[in-house]
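In the block that follows, a single chain appears as structure tokens, in the form predicted alone.
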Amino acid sequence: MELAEIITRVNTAVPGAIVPTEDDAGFIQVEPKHWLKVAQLLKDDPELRFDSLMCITGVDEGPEGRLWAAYNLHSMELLHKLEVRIFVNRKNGSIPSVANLWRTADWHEREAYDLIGIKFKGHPDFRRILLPYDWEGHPLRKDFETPDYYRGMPVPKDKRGWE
């Protein structure tokens, strides 16, 4: 299926929850609060069965911009694909999660925050994943600051000579 014909079910079933983009962007961009509606159409509707979440990807814009998710979702059924953004403010903004629609994305999910900070609400084990419980920030945004130290212990660096 074409990604207008996706973007054209998607609008009839949910108004309003796709952000208008380029022509020629390649995906679709929805809005946080119809991302659950959405995301249930896209697994069950019978022309789409996006039944595989191949993988979520956190995205930091940097210091003063937004953070984003995308979702890669394929029908293994019907051979198609699609990519699915959403856009959250860095402080405070949430994407409701999607873990109890594809359990895949429990752990992408948990990676996207502790890596990114993105939050996912209502996920039903939201911890940290890839890092200690202690830990404090997100390594992959663009403001980070790694710390000197960690639990007493120096961290370097210079990490010339891990290859």
Second form
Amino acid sequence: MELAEIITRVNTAVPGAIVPTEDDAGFIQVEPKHWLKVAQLLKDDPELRFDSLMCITGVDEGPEGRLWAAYNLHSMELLHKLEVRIFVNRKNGSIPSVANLWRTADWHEREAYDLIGIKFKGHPDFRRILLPYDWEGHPLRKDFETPDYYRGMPVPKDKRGWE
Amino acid sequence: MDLSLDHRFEKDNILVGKLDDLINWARSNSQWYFQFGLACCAIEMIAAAQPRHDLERFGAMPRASPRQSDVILVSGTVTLTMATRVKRLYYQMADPKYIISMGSCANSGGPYWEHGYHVLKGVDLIIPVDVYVPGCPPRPEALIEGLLELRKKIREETPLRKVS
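The structure above corresponds to the form predicted alone; please provide the structure of the form predicted together with the partner chain.
Starting with the chain above, the whole complex follows.
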């Protein structure tokens, strides 16, 4: 199924869910509040059948830019692909978790939270996945500052005497 | 008749020497290493232990427990999470203990020296390193060289005397 057909189909089922983007953008943008319904539709609709969530990517565009997550979906049955982007509020925004729909989302959402700091509401086991539990901050954010010490160990390279 | 010690017992199957030398001989020929295979350097360390390079001909043998080993072989990127473990296991080892730092990452942080928020910039920041083996990763021959350097270092020790 082509992207334009997918957009029409989602728009008729959940009106107002898709934020209009440029025609050749190649992805659809969904409002966080509609995401659970849209996800359910994408998975269960006999014409869409996105049974595989391939990846969730968190993106931070810097303190002035946007914060968003990209979901890459694939249908094993109908062999078509789709990218869904969801933009969140930097300060207190969150995205509804789809870990109960696609089990893949469980760890991917935890990773996006761990490194970028996007919060996912309703996740069954929401904690850090890669970094230690006592780590402060989300290191792939553009405004992240490396701490001087972690548990007494110096983190930045000591460059005294280099030049 | 010569009555000096090394000639007096010549015919009785008795050797006269320093106890230090005996201890050093034993220590330097059984460097059982505690394998910290943390990244790609681990592949070279494994290759060094396999039949082609055969570390065991030098008495060096991989161990997976701090209680049985004499040398820590830190081969690979020491992340901060792993660093806490390295430190802890170092303190669990019995003396005498030696440390070989293998590869650029363990020596100085390697490619993560500037932007690696998660990497310890050299394992010598937390434990005292005896021998550094440079390379990214070092070839097994380089690791063997490092082990032989450590052996030289051990043979110069005086475990029974304190040097002022």
